[in-house]
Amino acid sequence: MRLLLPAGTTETALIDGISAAGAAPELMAHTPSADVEILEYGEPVASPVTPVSPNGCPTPAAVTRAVREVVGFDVSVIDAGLSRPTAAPTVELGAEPGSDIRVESAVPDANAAFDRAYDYGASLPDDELLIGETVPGGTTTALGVLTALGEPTRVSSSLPTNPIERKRRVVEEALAASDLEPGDCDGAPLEAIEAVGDPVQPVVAGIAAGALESGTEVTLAGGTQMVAVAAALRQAGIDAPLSIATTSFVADEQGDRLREACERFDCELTVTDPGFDGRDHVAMRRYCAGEAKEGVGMGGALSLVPDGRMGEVRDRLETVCARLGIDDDEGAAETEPRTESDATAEGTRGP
């Protein structure tokens, strides 16, 4: 099994009160950079921040790295419009990085983005995949898309408590920007996303349109971003079988809306339980608390633990959160940028 990462940013993410992927707005932009690390090294090795909530909950990277460890699994990172530089290993499309969907096109490059992920999945020799994201801001940009697209819409949160009418006050300047109405995109994603999107959405759909015709079975790893991601790829016209996995924490906020959200787009849905209710770490806790939720692949990735394993799963999240800096018994984490000479100094390690 292989998880492919589409990982960038969009100016979205600095709009004050709808993110939590970062304890402070000037820090978010390494966010990406610095999860994609953590998925591939084991912690940040070239970026100067270890991604955290302003609480102390760390970024979902964090989990499926424990995963990666227990289980183990392929990853290959996209550059899907990233903003800081990353010492992981990443594909490059030509992605650049999404304007404040409040102007008047916020990915102007959503379909050149959208054909050359296409043509990069279709030529994956993988059987199955996982298709995860790293975006903040996302779950914002997911409702501008569904929203242009005229469907049903309701997203996710990183912050325990969805700021949700915030979101529809900002895809509504979103969409008055680029002269849309509600329904205005019917039938035409990539002009959706062009509008209202994100930069990761055409790689994420790109990739998973040309991975799905080319036979291979699709995973879509998160859960509202994703189900925005899915009905992109249905009104594109792709039928093939699709499944969405996600984490009971985006489940148990969203109620009935994202299973009828995924019948609606004839998906699959898979969602996994890591039992952090039953561990006394910070992390763990943040997470029950509504943090973070979902992100990084991290549904998916817990979705391949076997039975009888998930306790492993948590015994190496708390290893993973020491070698991050995040001390459980004062509930701290490591939130200030560490110096450029601190980064360089520790080099890279192996995964």
Contents of the next structure:
Protein chains: 2
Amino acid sequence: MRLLLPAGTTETALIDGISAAGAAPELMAHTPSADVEILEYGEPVASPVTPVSPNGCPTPAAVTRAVREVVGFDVSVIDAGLSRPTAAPTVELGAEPGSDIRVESAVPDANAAFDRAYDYGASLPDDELLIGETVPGGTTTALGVLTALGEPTRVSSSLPTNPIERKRRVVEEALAASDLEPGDCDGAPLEAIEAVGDPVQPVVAGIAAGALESGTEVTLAGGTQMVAVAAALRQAGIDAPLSIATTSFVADEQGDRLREACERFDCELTVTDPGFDGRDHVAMRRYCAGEAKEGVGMGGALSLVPDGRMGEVRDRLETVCARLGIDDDEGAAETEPRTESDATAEGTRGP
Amino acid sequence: MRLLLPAGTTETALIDGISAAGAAPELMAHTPSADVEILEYGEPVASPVTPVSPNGCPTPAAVTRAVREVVGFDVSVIDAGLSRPTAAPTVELGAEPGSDIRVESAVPDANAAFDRAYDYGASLPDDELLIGETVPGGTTTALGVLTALGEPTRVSSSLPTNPIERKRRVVEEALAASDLEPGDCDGAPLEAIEAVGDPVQPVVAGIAAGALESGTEVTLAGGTQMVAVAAALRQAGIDAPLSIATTSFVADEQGDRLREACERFDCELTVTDPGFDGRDHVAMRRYCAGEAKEGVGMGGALSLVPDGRMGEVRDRLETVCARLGIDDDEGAAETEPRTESDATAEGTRGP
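For comparison with the form predicted alone, kindly provide the form predicted in complex with a further copy of the same chain.
Below, the chain from earlier opens the complete complex, with every other chain and molecule after it.
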């Protein structure tokens, strides 16, 4: 089993009010570069930030890495528009960072990126692929694409309280800037991505399309961002079997909507609960409180854990957290938030 | 355990008479790009060539991949001057392809490449690293560096009959073009690499130096090319413990010279025999006949195989070979060489 991890950035993450609280915007651009280092090496290497929220919630990369250390699977990271250097090895497909979706064209090279990703996906010899993503701001661009495609749904958030109304207003502005109404891109998913998406979307969609075409089984590892990719694939006329694997944190927040969306886009849905509620560790408490929820292939990685071994993953997550400098302080983190200076010294995942 | 694989090219590989027989020069530049795809995915993906000699001898990448499929270890590929695209993920350190050593400066950015590689090596959290290489022409540039450093030794070859005299004449020309005599770079290893080396050398040396400085155990995975790197490291004043792990094919060809060189440079030497002589398979017969011998971390990878499991590696190598289109024809390959058009349609490893 191989996890492909397209990683990229969009300036959409910098919009006030949709970014994760407490994160310094100039550091958020480092988050995907740090995530892929955590996935490759177990901790940030060249990246100047460790993506941990002010509350002590680590990036989902920590969970995906913990699973990898327990069950073992191949990872190949794809540069899908990173804007900061990373010491992780990346596949170069020539993608560029995305612009704020409130400009006319958010991903000018969406078509070319899709085509290159398609060829890459079609060339891989694997029988099965998991495709994840890391792109701060990605749920807002997912909402943008779903709205442009005329698909009624609601996206998730990395924040406990989803700033969904703020996201809707941003998407309204973004569509207006591209001279579009909701549903105007019906049947033209790459136009939707170009106008109001992010650079990770055409790479995920392209790899999935190419791999499906060559007979590879594809699971999109993520939550509502992958629902947007599934919508794009279906509207592109790709009708091969497709799966989505996500976390119980996304499924719980989404209620019936997630299953309905998967039915609408003919996707098999796998939801995995890592059992974090059984542990008194700050990182797992934060996930249970609704922070982060998903990303960096977390739900897909968790789906690979054999029955009876999730306890090992939780143990290993504590080890990974210690490496990332997250010390569990037996509940104190919930009553004693870190100081402001700590908060601004760290990056956090965007919404 | 992590295998780091700096991969690059030098125009030195194109010099007539030192390249592997039968290889079309314009295809040889693809060899390292294909090697790292084999290591990552199990077969070439985007690369238009499969590095197999006209006799049916596969690149050592096939052996390293077979070991990886049996025992499992992490691989991170570093772009150390690739001149052709690869679909494998690579760490970017800004290295450029090397020039023919018979021009004044073969690796103009050797110092900067060493510094960037040093920082990368120092930043890695691993306790132990294997560092390999793939660079066609690499034994000639190794001879160049050893000669410039004034270190008496002899290098190996990927050919059954080592064109050592041809290499010596090339190195003489190369030194003259840089206005150097043998030994002129004594104590100045980066000057030697800049003048008559290849771009993989400062990356291997830099990573090793940085990793050693940060307390990581380092094994150089290769034959006489790694002897040249060890010489460079010692002449740079780095006296931390250092190991070299290579194949029995290099050790057999080198006789006492390899052990003497390792003593001279205070390197522990590990030689691993994969037991290919017990198999009647074209790939293993070609290795036993002295082709290829080493490269792409092969000797280091073989050193990771636990006692009693080498048979599994040989079995797996047959599987990898089948994937690469090498069909064993029960000895016919030795008496029925492929046609010329087959030979020119494939890349082969340089000397």
